[in-house]
Structures are given as C-alpha cells and as structure tokens.
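First, one chain by itself: the form predicted on its own, in structure tokens.
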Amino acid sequence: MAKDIFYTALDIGTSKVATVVAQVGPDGELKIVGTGLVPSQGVVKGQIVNVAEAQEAVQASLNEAQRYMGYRIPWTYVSIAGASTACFNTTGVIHADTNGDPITGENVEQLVQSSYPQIPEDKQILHVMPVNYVVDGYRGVRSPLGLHAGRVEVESHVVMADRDAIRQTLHAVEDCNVPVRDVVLSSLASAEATLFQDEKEMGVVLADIGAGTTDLAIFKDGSLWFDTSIPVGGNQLTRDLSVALGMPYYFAEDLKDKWGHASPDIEQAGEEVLLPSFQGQSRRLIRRSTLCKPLIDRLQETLGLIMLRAQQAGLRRLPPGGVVLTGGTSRIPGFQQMATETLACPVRVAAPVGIRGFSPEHNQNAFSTVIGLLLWGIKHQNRSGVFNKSRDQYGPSRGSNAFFQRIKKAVKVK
C-alpha cells in the first residue's frame, strides 16, 4: 500500500461532530494522524434537521482535523444513524453455467445484484449484505465461489434509509468541499469497532447508546440479521434529572457526569451531594441514591426497549453472544451490571483500544462509531458501487479482506 494514503471517517452525532483521520501502517497498525471534534448542533436525534447550522459544525470538525495534517481533507466516510432507516432480507437466483465451470467471483457479483429489491421513491439503499446461500438446495453455504452447482440462491440483508435524510447529509459534508466517498449505517461501523467475530457467530445484539438514540444491530451466523434505531440515549437522562431535581440541562449533565451510577451500593447511595445554588435557591444537600433514580428509571426503561426490538425482530431469546454495550452513555458506572442483572444474558461494555495516536480523552465509548468507519472504509475500500451523488443505489460490500484482516489483528477490541 502507498505509504501517503489516508483515510477519513466523519460522524454527525446529537451531541457531537467526530472528524478522525488515520494512516495504515505496513503491519496493518492504524494510526490517527488528525482528529477534529466539535459539539454538533442542527441535530436532533441524529437526524439533521437544520442544514446550514449541521454544515458549521461539520466544518469546525474538518477544519480541526485538517489543523494536524498541514493540507485539505481529499475525502471522507460518513455515518448516518438508524432513525431515517429500515431493514428487511430478500433473496436472488442465478442459474450458474452448465458446462462444468466453478462458480466464479462474476457469478457471485450478478448473484448479489439479482437480491437487490425495488424501494419506495422516497427510500434509498444504503448496504445489500450476503447472509448465506443455498447452492442446489443446500443450505447454510458462506461462501459458493469455487463450488460447481447449477442453481445457486442468496439471501441479502438490506438497509435503506430516507433520500432526504442521505441528502442532507451529503449537503453538510459536500458543501465544505469535501467528497464523500460512502454513507455507512452507524451501528455497522460501530459493530467494525467493538466486536469479536466469534460474537458475531455465536449471535450478538450491540447497542450503541448515543446522546440522543440507541441504535441496535443483531449478527447472526457471523452476518448482520436486523438492525434498527429506538429514540431514547444519554439527553433523556439529563433531561430527566434536570425535571426531577428542578435544575437547568447543563448543571443536571455536570451532575450526571460526576455523581450518576446504575447499581449503586449501600455506601455509595447514602452519600451526600451539594446541589449548586440557581435562581437565587440556596444549595442543598440530597442523597446519591435520590440523584440516582430517575438516571436508573430510564437506564431500565432503555434495556427493555433492547429486548423488546430484539423480540419484534424474532429473537425468543437473547442469542449466545449476549448484548455488548458501547456509545458515551455506556460508560456509566454500574450500568455493565444493571444490564446483566435486567438482560439475564452475558453484558460487555465496549470501546475501540490500541490505536496510535489517539489520546486518551478520545479513547471512550463515545467514539467507536467514528472509529468503526475508519475500519470499515479501509474493509471496503475496493467495493463496487461507491456512492455517488447521481445513483439511487449502492453495490453490493466488497473488500480487500486479507488486507483488512492485517488491521483487526493490530487494532483491539475490549
């Protein structure tokens, strides 16, 4: 690989705007050379609801970036959250050549093509992925290249999302003249970042808890199976205790940040906290354990709204794997044994580690989106199909797979 390629990934968050560019060393090591992060504003959610007021915050993201590199950013990956997008599996059949040829790699292109479905006009695909395949009636087969078969099926999971959503997305980006190579659903990346592959084998149900949603991706048989967004993240927490202790959001997320627990003990719960003085209020003194509640409430609320989706995408039970846990609202003290303890299934809290050059303020939860797109891009940096602004489609996920098994090997997961 050349020596001066660099990849960038951009995240428009609820709370924030994470710009990280990396280099790929010759060991497969990846190392951040620029990182930009703003706090984000015309979001909402995760969806942009405001243009211009996104685009600002976009560019301060860049301009930071840009700031360590010393020249202009070429291009970038870009996420965009699970609220604006569906999912749903469909199949394809090719009839593969009669004359004793193995199934050749064309085969499986057209084979993947043929999955593709026809969507509303308002919709637009983002990601046709291969989930397993049925040659001559057997099932279960990962892979049919090489094999002679005569008829050969796929079935593809698929995720669309809003045109308008992917439009104003692009508008944020592009319009600070920086190209966007490809759209890349959230908790895709998030899962490239924060989970083993014998997880996704086993089956494995990834939460990733942002600011303003959660947003799941359930892998089955090593493939993502289904995947959606629930509209609940670490704001509503704030927002409840600032209601609860009759306090403005900004003194009630410091409050948070410094006092909040999922589980906490006999001794933590009885301790004090000083409330700080508002509107001419004197401060006050209440019990951790009062503070606590309403950040418990919803915590719990959060967990069985994960195993209520998981149950509506036809889940009986959570799969082997368990639940891992990852985004900035993950990181709450005793949330990894709340959720162990509600979900009654193995709980892993999860964020990107053993990358150079990233510092370690940066190294949380709140960033294995952002990072979870550098590995991607790189996975699939030779795929057919990138976006591109006069498509209504996307090819099917293609990559450099040695290539990329180089970088997992270098780059750890927790």
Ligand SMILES: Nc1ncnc2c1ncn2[C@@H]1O[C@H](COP(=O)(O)OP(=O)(O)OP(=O)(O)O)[C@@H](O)[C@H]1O
Second form
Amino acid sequence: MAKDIFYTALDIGTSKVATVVAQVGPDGELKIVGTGLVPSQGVVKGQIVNVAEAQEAVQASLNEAQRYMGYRIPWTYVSIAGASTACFNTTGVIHADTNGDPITGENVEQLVQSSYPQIPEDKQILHVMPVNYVVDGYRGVRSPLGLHAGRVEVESHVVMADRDAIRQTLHAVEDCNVPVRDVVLSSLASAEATLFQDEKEMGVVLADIGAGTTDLAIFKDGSLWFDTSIPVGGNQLTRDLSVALGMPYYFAEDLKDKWGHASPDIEQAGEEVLLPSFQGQSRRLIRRSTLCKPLIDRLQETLGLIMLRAQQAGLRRLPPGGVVLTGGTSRIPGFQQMATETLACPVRVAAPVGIRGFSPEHNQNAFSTVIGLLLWGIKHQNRSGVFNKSRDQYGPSRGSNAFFQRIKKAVKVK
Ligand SMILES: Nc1ncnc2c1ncn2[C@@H]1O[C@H](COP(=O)(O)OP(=O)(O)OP(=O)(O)O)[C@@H](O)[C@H]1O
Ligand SMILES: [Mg+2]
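Having seen the form predicted on its own, I'd like the form predicted in complex with the ligand now, please.
All chains and molecules follow, beginning with the one already shown.
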C-alpha cells in the first residue's frame, strides 16, 4: 500500500516566519498537517540582516510546526525575497543531430544547459526556466520533445540571487539542523499558489504586497517573463498612519487592521473611529475617512509603482489577464475596487487555493508564498539545489529521483 509523504516549506518574511508541513496522501491529495507562525526578526525589507535573530525565529516556527507531527522535520524548501535577486532572459542553441530520431529529454536538458549565462562572482543562479523554443526557425514551440529537428533554440528566464543572501538564508535554516532541499524565488512560489494557468497564458502581473516589499512576477505566454521587488509594503502604511495620527506604531497597526479601508467610497460613509488614549492624552473621535487617507495615498503610490515597473520591464499596457494581488496587505477591504479603478484592468485579490486543513482564520493572503513553495516543491521534486558544507556553492541542478526516494523513506509513517 502506498504510504503518506510529507513536505515542508518555510517562508522568512519581513513580518512573520511561516512553516507549513503538508501530507501528500496515497492518492496524491494534499493536506496541511502542521503550521508554525511566529513574528519575524532580523529581517528588513525581505532581507536577512541579522542571521542569529532570524535563526531564532526560524527555530520557533519549525518547533511550532513540529509539535503537530510528533517527529523532526527532515528537510525543507525555503523562499528567498526578490529584494536580493535579479532576472534576465537568455538564449541557448543545440544542433540536435539526432539521425532521424526525435528530440529526447536529454537533448532538451543539454539545450537548457546551453542557455545558462555567465554571471558575476557575487551572484548565484537560482532558476533557469525555458520560456519558449525555436525549432528549425519555427518560433513559439512550447516543447521540442519528440520533434524531428536540426537546430533548436531556447529562450530561458534566469533568476540569480546575491550569493550572500543565499548563504544567510541557508545559515538561518540549516543552523536549526533542518537541511534545505531547495531555495525558490518568493514571487515564483506565490504565483504557484494563486495564479490560474489561463491567466499565465493571457499574461498577468502578480503583486505580493507583504510587510516590507511588493514582489512582482509577470507571466507571458504561460511562463515567468519578469520578476522584481519594490521596497514598499504594509509597514509603510502603518508608519504613515502612525505619523498622521501622532500615535505609536503598534497602535497604528491595530487601527489599520480594524478600520483600514482602501475604497474611495469610505469618504461618503461618514463613520467615526474612537482613537485609543496613550501617554495620558484623552481619547478622541476622528472620521474613518481621515484615518484611511494616508493608507489610500500609500496604496495608490504602490499601484503606481507596480505600473511603472511593468512598463520598465517592457509592457506597453497591462496584460489581458490583468493584475492579481496577494500578500497580507492585499487583505485591506476595498483594495480590489481601488486597484480596478486605478489600473483600469481586471484585478483579483487572491489567497492560496486548493489546500485542505488550512485554517480560514489565518490571514490567508499572507500565506501565498509558503503554500506556493509547497506546491512548487511537489511539482519540482526531481530538482535539487546543490549545497556544499561551507554553503559557498549553490546552483540548480536536476537531482536524481534517488534523493526523493530516500526522503520518502525517511518520512514514511504507519
Ligand atoms: N486586514 C489587513 N489590512 C491591512 N493590512 C493588513 C491586513 N492584514 C495584514 N496586513 C498587513 O500585511 C502585512 C504582512 O503581510 P505578509 O505576511 O504577507 O508580509 P511578509 O511576508 O512578512 O513580508 P514581506 O513579504 O514583505 O517580506 C503587514 O504589514 C500587515 O499589517
Ligand atoms: Mg511575504
């Protein structure tokens, strides 16, 4: 009888560290069996700036998730923020020379390898993803596998990361005695949990608006085409509110959560909010629209920056699949309406889909990265990042199924 398999994903965000353990049942169904959610520390705008502090938060998150399972997490996937990555597109070519035989998986592998670029010393390649193929001059071929051809070209999307950022991420996790199975760009992970294939085909802009950053992933013709990170997120909204109301940051965070609204219609509602007292000041009533004004301004600016980055990437207009918003900040009520009016395109606010056992009281949109990381891991289980002990070398490779089989054995349960 087929046994259950467990997967773990870990997202080190600016505001929280989230661990999710999922069980893939004998019939392939996915169920969350453990979660660990703790406040983040040592992370600024998505980047680890204090490894010891980050490692403490990672350990607490892993401990919480492990409590549910009754045994140690054997390995994990981990995300890396777009703030420390850069992307570009490359091409590769092979002359298949197959003597009349169809193109094999080995030929395709060789082709993709030929599109690996030379990169600076302080960078490491995280992902090389084929976007499309040109087979004997015919463009737009999705896969050359099985075709009879001579010259085959590939256009690949390459994501590279700062070597130091990868090393710090590995330290923070592996010092908790949990080996990292692979490191994945966080916006790519979020896309896995939130985007439909149709949207990717039509072209879509995904914006994961977290606490410290807004991570963008733009898909075209079904593939990731551009990704970047904007250093703006929910922390700025809270800070703006704290300044506008003359209140400490933690009061502002609470008020944003309870009363924040992004729809311009809030002006008409005429509601009032009683502000908490602090430092002996008396409580005061303000209009809810006054409270929302700085939030609306910052969100408008964020949408403007998303448009600008999409244009800088080479899009003349937003794609037919529109814009999908996720991440904790996308939960603010009225945001979908505001974004639709501002961007003048279809806008969807998305939480991760298709997972059983994921508690609805969680701020689900904030979990798109960690859930997507799980899904990505399951889909790409034959790929393994290669790490050496000193964590100096990391590069994507196609790992053998043997590794996966070993893991499978290690996590089998009765
Ligand atoms: N209902 C809500 N209204 C407004 N903001 C919200 C709401 N719920 C959560 N947030 C904001 O979402 C942010 C946290 O989102 P998320 O957990 O996605 O960030 P993160 O992954 O820790 O950070 P990052 O991805 O930027 O590194 C916080 O700024 C929080 O204030
Ligand atoms: Mg995040």
